[in-house]
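Given as structure tokens, the chain that follows is alone and in the form predicted on its own.
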Amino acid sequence: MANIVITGANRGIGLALVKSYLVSGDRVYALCRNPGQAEQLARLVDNSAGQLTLHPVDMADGASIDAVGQALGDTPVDVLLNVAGIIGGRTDSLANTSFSEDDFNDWRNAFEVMTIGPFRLTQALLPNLLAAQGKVMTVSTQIAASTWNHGGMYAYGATKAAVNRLMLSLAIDLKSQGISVAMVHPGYVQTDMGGPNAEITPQESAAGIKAVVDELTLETSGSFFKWNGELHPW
């Protein structure tokens, strides 16, 4: 049984990956901002016999952060998910509009919760990483990679693109202490963010990023994979 740690647990991707590791027999902590709002994740803890715990964390807070780390005390992590993300306000073309101050705030909060968030929590867990020689998979998406050639999704781009040189640096930093960090791609998704003419559902992405994640070793760290196992170029 290993111990998982998923952020952005309360819905989509995230929540089907709380689903997929309670049927693996692994130990879940579920993150997410608004746990009194998150009615599916309650239901799955009141039935899980203690295996799944839901923890309250705001990804564009510092101490709500650590208050994780604090949660989990001492206990080895065998894999960080951060799932948790957010469009960071309008995804207009410039050429069609012009961006306000308010516009700009949205951004800031993007990169606080998708680019800055997933590191302070590693910081954070990096002892408990630490005991288990963890793995740490952030979920990134296309739209972050140069090869993407369309444009708009400002904020969304450039906080995705952004994290990914982040873990990239990461797994290049904490390769000597046995841990695998990488980045994947979810696929185009049926969710809130996809809606519901994208090309796979929730569970079919979470199947995927599981096995990239039972996947991954330390030859593989630093790598930008796509849900079904191949290397997304960027």
Ligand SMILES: NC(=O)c1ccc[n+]([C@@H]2O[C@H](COP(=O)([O-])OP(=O)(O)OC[C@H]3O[C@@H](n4cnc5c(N)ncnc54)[C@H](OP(=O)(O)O)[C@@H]3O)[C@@H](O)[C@H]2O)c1
Second form
Amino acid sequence: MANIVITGANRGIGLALVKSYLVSGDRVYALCRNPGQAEQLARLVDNSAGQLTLHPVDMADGASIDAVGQALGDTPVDVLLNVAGIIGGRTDSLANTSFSEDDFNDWRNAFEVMTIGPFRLTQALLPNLLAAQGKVMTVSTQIAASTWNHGGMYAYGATKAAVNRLMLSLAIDLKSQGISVAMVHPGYVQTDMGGPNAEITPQESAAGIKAVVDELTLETSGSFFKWNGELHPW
Ligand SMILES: NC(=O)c1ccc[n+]([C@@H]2O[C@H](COP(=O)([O-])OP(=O)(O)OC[C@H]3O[C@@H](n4cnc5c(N)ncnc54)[C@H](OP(=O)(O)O)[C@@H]3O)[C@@H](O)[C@H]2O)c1
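Next, give the form predicted together with the ligand, keeping in mind that what was shown is the form predicted on its own.
Let us now look at the entire complex, which starts with that chain.
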């Protein structure tokens, strides 16, 4: 039984990951903004016999991130999955529109949620990760890669490219302490974000991400993977 921490756990890929780790018999700490409104998670808690607990964390709120570190105490963390994400405002091309201060505030929030938040959570749980020689997997996107030859989606692509670089740096810095760090493109997934016409189900994505986490070693730390286990160019 491993101890698993998952952000964005109340819906989409995060919820599918919660279910997948519960089926494997692992202990899951599910982080979400509003546990009181997380109905699917609440049902899972009722049937989990203590295998699942919910913790309020807003990835844009550093105090709530630090608080979950305190809530976990000296619990070893085998896997931290940074899943929470948002599009981060308008996705338009500058060729067709202009961006206002409101838009830039959306961008700032996107960086809080998808770039600074995962770093802060890794920092808050570092003693727990050290205790388990754990793994950190951050859900990124193919849009972060320089091989993604499309414009627009400025904030989303920039925050994910930034978190990829940030996680690579953490992989280098934490390798000597036995912690492996990597990033994964989850596929084009049928969630609120991906929409109903996306290519794979959240269950397929979660199963793939879980396998990528299982296979991650200190030797492959710092890599950007696809959900199917292949390396993603970036
Ligand atoms: N779906 C795809 O095709 C696709 C493709 C590439 C990458 N991704 C990435 O995969 C990850 C999961 O996406 P998804 O498709 O599952 O999206 P989703 O269904 O829209 O779910 C997003 C999750 O992130 C949470 N979240 C948003 N802002 C948050 C905040 N400030 N603090 C804490 N949690 C917050 C949401 O919680 P609330 O319910 O509270 O809003 C929700 O649990 C994201 O990082 C996304 O960028 C998805």
